[in-house]
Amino acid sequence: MKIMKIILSLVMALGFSLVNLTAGFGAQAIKLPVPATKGTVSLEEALQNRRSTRKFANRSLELAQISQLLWAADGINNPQGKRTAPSGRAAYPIDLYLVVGERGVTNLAPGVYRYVVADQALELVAPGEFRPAVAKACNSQVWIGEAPVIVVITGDIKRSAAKNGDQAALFTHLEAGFVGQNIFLQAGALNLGAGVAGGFKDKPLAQALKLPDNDTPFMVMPVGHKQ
């Protein structure tokens, strides 16, 4: 117990914003900046300008931009825990994984992170450069690995089935679509580019991201500054 307290003190002294250190000195959760609920681009403008981007500038994103994108995708938007994307019977089977490349996000090490909705935070799944592995799993589409970050939308149909029964698969796929469109629109409002890839090999992608057994990847969305 004393050792854990010493480690926590050292970590905080180094300037990390941590909200959780789990058993076995496991994954650290990095608190994200508070997302904005008002912007300078109207919904109509975001819709008018929505395009899929396949070429990205060699420029890092900021944590505030990451926070805004993930919150817009599926974050909490009211005190009762409701979210920005609709969910059948509030089952919330969707998870978001962020693949961060070298110099992809300022002050964030490369690796695979899971978005922790309740805490508006990122939980480190695995450190390192995983963009090439994701691109390879996406039928070796080179442009995917050139984005500074990649958002992977996954779903746990069993989680949905507890409330939605035989309609669980349908509802989970619909929800993934809502989340993906939210990312597109928020990226546009931030003057960022986003693309989407639905062509990938499930098992290699799941292995690259170290997904839990019940999580199925639905959509791969590279995001970055437009070239």
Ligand SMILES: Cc1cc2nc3c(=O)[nH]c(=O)nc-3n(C[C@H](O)[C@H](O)[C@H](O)COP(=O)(O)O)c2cc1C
Given for the second form:
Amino acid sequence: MKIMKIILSLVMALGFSLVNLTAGFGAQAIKLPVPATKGTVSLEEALQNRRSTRKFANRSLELAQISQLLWAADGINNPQGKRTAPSGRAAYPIDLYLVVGERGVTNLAPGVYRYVVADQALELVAPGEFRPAVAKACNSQVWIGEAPVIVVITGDIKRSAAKNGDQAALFTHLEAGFVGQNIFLQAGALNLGAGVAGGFKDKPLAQALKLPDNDTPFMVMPVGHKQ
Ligand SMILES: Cc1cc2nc3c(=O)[nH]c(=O)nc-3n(C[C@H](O)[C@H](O)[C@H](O)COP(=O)(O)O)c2cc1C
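Same protein, different condition: the form predicted alone was shown, now please give the form predicted in complex with this ligand.
Whole complex next, starting from this chain.
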């Protein structure tokens, strides 16, 4: 009887913690480690060494590196929810998707994830290996499918239009550029390599990533250890 009671209370406690874990982020959310605000590579060194990398070592990334890259790209850096990248009238039309390959990130299943900026978390969009589909949509650029992860910068011009009117498309594209350079510099500061591809077909890429209708892909950035 006593054992039954213990088992029952354990089951209840487990159920309660699972509910708590999923309450804030949705069922498939993965909280990322807290990003660092100090590093060992100077901004000047990261700028001096910035180069497109198209050859990646067959080595996984760590969740802390993913967290750092996404936070640097467009994460929150003040209590008012402002970001590492500037945004026209603070409309924040940019969304980031992370394509994780097989063994791409330690303790993270392959799939397409969306970066949930407000929670510094990842939300699973679709499980599975999507790098070949992304590479194919990028005019079959083979190197893109060889990186352990691919960050895709997308934008919702309608979200910007509410504040920026006729300039929404321009502002959203400009903001994507700021985010892309942040990724390049943070990758360099982590001694990782990053590349960028604007050569892709919109629709196949959007379909491969299961993007919502309003999100348009702007830039594809494979990241990994340099070969
Ligand atoms: C908007 C844009 C689109 C690009 N698209 C591609 C691409 O589809 N494939 C590729 O291999 N490189 C692409 N690049 C990278 C350029 O080829 C690269 O930045 C340029 O050759 C200079 O080399 P670096 O980045 O090493 O300095 C793109 C760069 C930009 C800014």
